[in-house]
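Only one chain comes next, encoded as C-alpha cells, the form predicted on its own.
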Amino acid sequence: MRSLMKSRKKMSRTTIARILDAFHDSSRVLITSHKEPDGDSICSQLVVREYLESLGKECVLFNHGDIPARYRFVTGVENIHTDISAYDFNPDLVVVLESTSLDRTGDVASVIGDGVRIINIDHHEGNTLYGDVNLVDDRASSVGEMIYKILSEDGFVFKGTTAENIYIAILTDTGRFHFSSTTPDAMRIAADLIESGVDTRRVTDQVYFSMSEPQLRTIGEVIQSAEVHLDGRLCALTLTRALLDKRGMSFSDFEGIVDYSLQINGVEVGVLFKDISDDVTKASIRSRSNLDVAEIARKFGGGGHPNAAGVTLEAPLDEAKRLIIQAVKETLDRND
C-alpha cells in the first residue's frame, strides 16, 4: 500500500522537499503522463527531463498516444517514446505528471515494476493519490506551473527551451489565458518566462496558427456538420474515422478543435465527439460560463477542469451523443 500524502489545499513546501529529495536520490527515472498527451503534459515532461539530466540522471520519457501535430515543433519532443513494445528500462523512480490515476497512463502503467517509487504531480480534482509522494493542487493553472515552482525551489533557472516549454504548458492549459484557471500566479510566471526571452508570438503562431491545408479543410467539414441543441445552448462537433481516412490523417492532428464549438453566440457548452472505434467514443467538453463540465465528465468516469473536461464512453457515437447531451441538459436545468 503506497503512503498517501495529500497537499490538495496548496503546494506544501514539505512535499516539494520530498519530491526534490527523490529526484536527487534517483539514478534512472521514467517520466510519463496521461494517455493522449497534451501541451501541458508534453512540455512539463521535457522540462523535468532537462532538469534531471542536469543532475546527471538517466531519463526515459514514455507516453501512451501520439504527439499531437501542433506540438511537434517543440524542442526535444522527439525524445518522447510512444511504442511501449520497445520499452527496455529499469527505473528506480517514476514521475507521473497530470494523471488523476495510474491507469490513465494507459499501457505505460503495465511496465512500472512493483516497489518502484512513484511521484504523482497533478492539478486535477479527483486524483486518487496513487504515488509514494503526491503533490495535487487543483488551483494551479497547469502542471507546468507546478513544475516551475518545484524546480525553482532547487535553484533551477528557466531559460531557453525550459522557459519556452513551461510557457507552452501554461498557455495551452489556460486556453490562451482564457479559462478560469488563468490565475495571478499563472500570469506572474508567464511574465517571468517572457522576461527570460520567450518569443510569445512565435510560440503562439506555432501552436495555434500553423496547420496544414488538409487540417484546415478537415476542420471546415467538421464545422459544416456542427449540431446545435438545447435551444442554442450546446454545440456539438463530430470528428469521425471516415473523415480522417479520407484525408489520410489521425485524431492527434486535431487537438484543440473542440474550441470551435464555443464560437456561436449564446452557446454555453461545446462538445467534440470522436468515434475511436465502433463501440468507443471520446467526448471533449468545454464551457465558457460557470457551468462545471468536469462534473458532467465525472458522471461517465472522466474528469478535468470546470471549463475543460473529457471522457471516453464505451458506446457507439450516436449513443454517446445522446448520453452527453442529456447530461448537459440536466446540468443546465439544475443551474437555471
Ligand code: AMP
Contents of the next structure:
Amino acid sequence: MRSLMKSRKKMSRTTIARILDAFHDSSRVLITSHKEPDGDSICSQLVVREYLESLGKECVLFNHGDIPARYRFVTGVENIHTDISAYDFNPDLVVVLESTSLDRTGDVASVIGDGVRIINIDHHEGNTLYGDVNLVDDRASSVGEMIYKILSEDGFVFKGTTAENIYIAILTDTGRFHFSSTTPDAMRIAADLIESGVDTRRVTDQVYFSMSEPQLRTIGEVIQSAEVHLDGRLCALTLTRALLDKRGMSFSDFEGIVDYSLQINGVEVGVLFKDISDDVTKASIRSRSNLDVAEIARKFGGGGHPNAAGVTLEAPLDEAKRLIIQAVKETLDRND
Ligand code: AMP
Ligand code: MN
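Starting from the form predicted on its own, produce the coordinates for the form predicted in complex with the named molecule.
Whole complex next, starting from this chain.
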C-alpha cells in the first residue's frame, strides 16, 4: 500500500489523516453522492458505511435518484435511501462522494445543517472544494480506488462485500478496464481484491449481462436511433420517455448505454440524449481521443471527466441536440 501512495501527490497523507480523524471523531454520519448515482458512487458509499459501522458509528445513506437496475444486485444497496422527505437524521459528519459541487447531490444539499462538517472525496477535475476536508484526485480511476487507499491507511482489511464493492466501483468507472482511467494503481488494487476472493465472472455477469428481454429490445431501438454527424466524427443516440413508456421502463434501467455511441470506428464523440421532460434534456457525452468533453459540458453548466461528461440542459430534445452538436463541431474545428 505504501508504494501505491508515494507516487501520488494528490492523495496527501495529511489530508487522509484528517479524514480518518473526522471519521473516528464522528457519531452519526450521512453518506451521499451525486444525483443519478452510478456504480462508483453506490459501491463507494456502501464501503464507507461498512467501515464506519465497524467503528461503531451510526450511518445513513442517501442519494437523489433511483439506483440503476444494473446495480440492484449489489450487497447492501437496499440501505441507500432515495426519498428525502422521509429523512430524519441529525448527522455530525457528512461524507460527499463523487460530487464536483454540493449542488450535485440534489435534494441532499438542502438537508445538511449549518456547521456540520463535510468531507469531500472526489476524482473529478473542477471540484469546487466545498468541504471542510477536501480530497480530490482527478488521476484516480474511481472514488472506490480513493476509498481503498484511505481506509487501508487505517488498517481496514477489504474482504467479502467490501472487496467486491470496491472492485465494482473500479470495474464500472474504468468501463471494464477499458477507459484511460485504467491506471496501474487501478489494476494493482483490482488484483489485490481478486486475491482476496472477488468472483470477477459473477460480478461482471451481474453488472453487464443480466438484462431483461425488454431492456435488450429497447437498447435495440436506441441503437436504431443512431445519427452520425460531423463527417462521421460524432454519433448521437436518443432515449425518449415515449420509448420507455411503451415498455413500462425508466431511465435508470439504461445506465451505461451511452457506451454504444462510441462503437463505430472513426467516431470521436458519442452522445446519448434523454428527454427528461418536454423542456429538459440530459446529454451524456463521451470521447475516445484527447478531446475534452467535460469542457463542452461545462459550457452548459455540466461537468465530468475529459472522456466522460454530462449536462442537463433546460431545452427540448431537438434544441439540446443542436446546441451540443454545434459545441462539439466548434471544439473539433478548433483542435484540427
Ligand atoms: P453521465 O453522462 O451522467 O454518465 O456522467 C458522466 C460523468 O460526468 C460522470 O463522472 C458524472 O459524475 C459527470 N456529470 C454528469 N452530469 C454532470 C453535471 N450536471 N455536472 C457535473 N458533472 C456531471
Ligand atoms: Mn466515479
